[in-house]
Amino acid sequence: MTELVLTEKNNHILTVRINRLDRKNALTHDMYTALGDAIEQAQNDSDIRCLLYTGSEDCFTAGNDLGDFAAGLPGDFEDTPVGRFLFLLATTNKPIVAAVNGPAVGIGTTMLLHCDLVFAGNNTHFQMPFANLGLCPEGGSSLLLPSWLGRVRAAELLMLGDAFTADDALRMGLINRACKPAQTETAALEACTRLAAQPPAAIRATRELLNRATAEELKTTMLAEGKLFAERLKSPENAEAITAFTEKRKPDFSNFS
């Protein structure tokens, strides 16, 4: 387990903490491997009844590490570290809670669609700027968001890629509660404690039933998104977006067709 992802097991709860604050918790391939390993650890340990994903009071994650992903994805999407993590997140029968503060960008937002309970600080800004970067949606967001929010609201979030607040997310039904940043993790941990005290087999069955209706379609969608995302990472549009970011200028897509 990389030191950039810390795990702690206590009272039937496995806390998984993203710990790369100097880079706004930007996720590398190795970090995705660690995040996925935590789910497998929970799945294989009957003493773990709940997972808690969190960062710090100031930052959840700024999304993918641009340098680490510049070379594209290594292999078929489902076998890559990020693909493995997302599929484990979507298919595990252990309940997942998230405590989110500060930036929750890209996968920092889409991974929450697979959590059962989400608590966000009022300093959180969610954003899915995939199109802005010449990319496409991932994590099943192109399926789940339209079904939850409606087609036009999902298109607004995924095509325009604007940031939105914890209060916005609460109104849209994407989180359970907006908190003061210092209280976010405490609120999430209280929820984990309550989940861990519930009959474990009943909770696992409930999560499986909640996911059952979309399980097959979600798998198909995530594979299609992953394939296209890998292609988009090599696209001229993504190259222009990354170059503009490093040069601290606005990208120019006027010559693309």
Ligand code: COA
Given for the second form:
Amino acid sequence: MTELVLTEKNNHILTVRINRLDRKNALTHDMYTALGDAIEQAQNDSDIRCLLYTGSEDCFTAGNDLGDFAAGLPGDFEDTPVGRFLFLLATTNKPIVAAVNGPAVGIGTTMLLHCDLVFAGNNTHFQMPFANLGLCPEGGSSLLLPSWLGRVRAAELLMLGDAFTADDALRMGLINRACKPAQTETAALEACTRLAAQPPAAIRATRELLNRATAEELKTTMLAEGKLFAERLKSPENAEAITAFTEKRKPDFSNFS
Ligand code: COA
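Got the form predicted alone; any chance of the form predicted in complex with the named molecule too?
Let's see the whole complex now, leading with the same chain.
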């Protein structure tokens, strides 16, 4: 149990709130475990018809805790807390809605690729700075983004790792609606309420069918990404990026080959 991820069940909706604001909701191993547990809870409880992921009006998540990266990813990727969470997220048949504001960085963006409806405040800062950190894509993003957005746009987001706004995300079809930050969660909750009122087996079947075409390839891709990600975490490039973040300076990759 961690207080850093809060869950609350109400009206058939399980709200999962990331709650580590002093660290911009950066995710630790324990927090990934709690996020995965919430999906298992929803999967095993027929009274839960929809999951809502959110943070606060100012922050969804700054992604993986950069300090935790130093500990690496031991063992098989799918058994690590982050791997288990991502696989549960990609395979659950309960519908998932996200309400995001402020930073939605790294996995804060890639986890949204597995949500069914996404609402984002116009203060949202989406970013997938994996390459910038000496890492590689994760969460199936190297498969899903090129097929959804086209190869060059995916490469731009994953190689240059620039931040993008809710309006950009809306234009690219990555979110359903850009909102005023104070209204993001309300809009998402309204969508959850509508989903929870739909015939539940039909909604589960629809989610399964929406995921079916990519399910096998997604699994293979997520395993390949996880293996490479674990290797990259041990790279001098990643060490330089993390040191630079800690020292609040720009990383210098000029000496790497
Ligand atoms: N892991 C650990 N700590 C983090 C963190 C992370 N991913 N993101 C932010 N923090 C910490 C900061 O170190 C800072 O701690 P301090 O107060 O002790 O200095 C605190 O949270 C507040 O962050 P700060 O950078 O001052 O907030 P900001 O509003 O200026 O910027 C971000 C927000 C998200 C743009 C910026 O924090 C950032 O780029 N974080 C790293 C994101 C990242 O690379 N994630 C991994 C992706 S794979």
